[in-house]
Amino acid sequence: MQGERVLITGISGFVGSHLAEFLLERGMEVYGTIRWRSKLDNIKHIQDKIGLIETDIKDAYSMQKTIDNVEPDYIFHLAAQSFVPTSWKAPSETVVTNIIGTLNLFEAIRNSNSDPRIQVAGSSEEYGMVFPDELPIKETNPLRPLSPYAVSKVATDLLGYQYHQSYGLKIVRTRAFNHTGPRRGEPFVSSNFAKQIAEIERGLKPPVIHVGNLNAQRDFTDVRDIANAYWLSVQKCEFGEVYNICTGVARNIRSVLDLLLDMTDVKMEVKQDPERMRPSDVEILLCDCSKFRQRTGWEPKIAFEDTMKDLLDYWRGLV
């Protein structure tokens, strides 16, 4: 494995930056795609150790040139418009970026001399509407997406299946449930709470936490455990198959907020903000990860309390 080439699309993002760290520690030669406007804050500490390639995944020529130049042994396809609320405001951009971007990647691989192992990062949002008798969610659950983002990830997922079946591309599809930790983007719920708390502690805003739906339940995994899972997926999983990645524990958003509030001495009011409510929301995402665990032996190692502490400390260091 030493010195093998890895391409991470969207390397400057939350998961991409952690995955790059993980792979560098294992002696891999790491390359990553960025856009001209990409913020590089997440990877500035490793920027001199990775190859950054300005690429627009929506442009077929740009994608082809990247694949031909890197000739990767492994590809982790993480680049996407990944924020659900944004997909309501910009559905066309979400669909084009996520679906056409993935199509361009697969076509570029198919038309190259490379034969990489490819991980396609799907999402638990693909499952959408889940009924109580369908829990915990298995890979065989019906897909009933409830947002433009979720629809785009279903299409991305199925393109992975189709390109494996039609052309033999070595594609593994993963559906990771919620993941968080240091460097998580501000719009995402746990990170948004942590940032607000850090700002209040510094006296930068009044002691009021603005929230959306606190009753929704999510299955959270630490991003550093996710990075390990993604690596194992291209090592041990069956091509063409889909695998859930999760802890198997659902927490309501209120309990996540309460845990973070327990980590500060400042008293704060919690106030619901109508602007943070979605047109439709998935009430519960509780995952069955047995298929992936049996195939890879993966187990999450980082306690949720440690994840939240690291996330809050990350924001305390930024604000």
Ligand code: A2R
Second form
Amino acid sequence: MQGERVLITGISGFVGSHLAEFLLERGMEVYGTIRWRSKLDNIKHIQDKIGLIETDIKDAYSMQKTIDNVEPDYIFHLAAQSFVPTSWKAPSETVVTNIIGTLNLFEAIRNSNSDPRIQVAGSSEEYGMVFPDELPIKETNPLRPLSPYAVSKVATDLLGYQYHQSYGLKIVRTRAFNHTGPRRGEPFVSSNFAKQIAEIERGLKPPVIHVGNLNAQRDFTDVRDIANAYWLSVQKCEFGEVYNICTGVARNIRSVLDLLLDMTDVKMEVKQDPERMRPSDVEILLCDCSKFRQRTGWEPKIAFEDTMKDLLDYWRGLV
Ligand code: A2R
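Having seen the form predicted alone, could you now give me the structure of the form predicted in complex with this ligand?
Once more the chain from above appears, this time first in line as the rest of the complex follows.
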């Protein structure tokens, strides 16, 4: 395994940075795509150990050059417009980045001398509307996406299927459910709460936490467990197949907030903010991960309480 080359698209993002750390620890040669304007805060501690290549995935030419130069053994395709609310405001940008960007990657591989194993990051959002009698969600559940982002991820996922079937690309499609941990972007719910708490502790804002829909239930996994899962997916999963990745425990957002509030000594008021409600939201996302677990032996190792503590400490160190 020593010296095998890995390319992570979107290495400067939340998952990309953790995956890069994980792969470096295992002796891999790690390369990653960034854009000229990418913030490098998430990877500055490992920047001298990885190869960074400027590539906009929307640009087929730059994608081709990157694949030809790196000749990767593994690709983790994470680059995306990854935030659901942004996809309501910028649906066209979301669809182009996520769908055309993925197409450019697959075409670049097809036109290269490389034959890498490729993980394509889909999302639990692909399932969208899920009825109570359909829980927990299996890979065979219908896909009823409820946002432009979710639609873009359905297309990404199905392109992965098609490029495997049509051209034999060694693609594994993953659908990770919510994941969180240190470096999670502040618009994401758990990170947003943690940041607000850290700011209030510092006296940077009044002791009021603004929240959206606290009744929604989500299945959270630590990002470091997700990094391990993605690595296992390219080692052990069947090409062309799709795998849910999750913990299998649904927590309502209120309990996530309560857990974080228990970690602070400062008293805070909780205030619901209509701006934070989505035009359409999925009430419960609970996942069945048995297909992935049976295939890979993966188990999440990090307790949710530790994830939240690390996330809050991350923000305490930043604000
Ligand atoms: O926005 P930037 O410049 O910081 O880079 C982001 C990158 N990215 C792109 N890279 C190349 N060409 C593009 N047109 C482009 N648009 C975005 O993707 C960033 O490095 C990465 C996304 O990182 P996050 O937003 O932190 O996403 P996260 O949570 O790491 O999700 C990874 C994957 C995504 O495909 C999600 O849709 C999926 O897992 O859940």
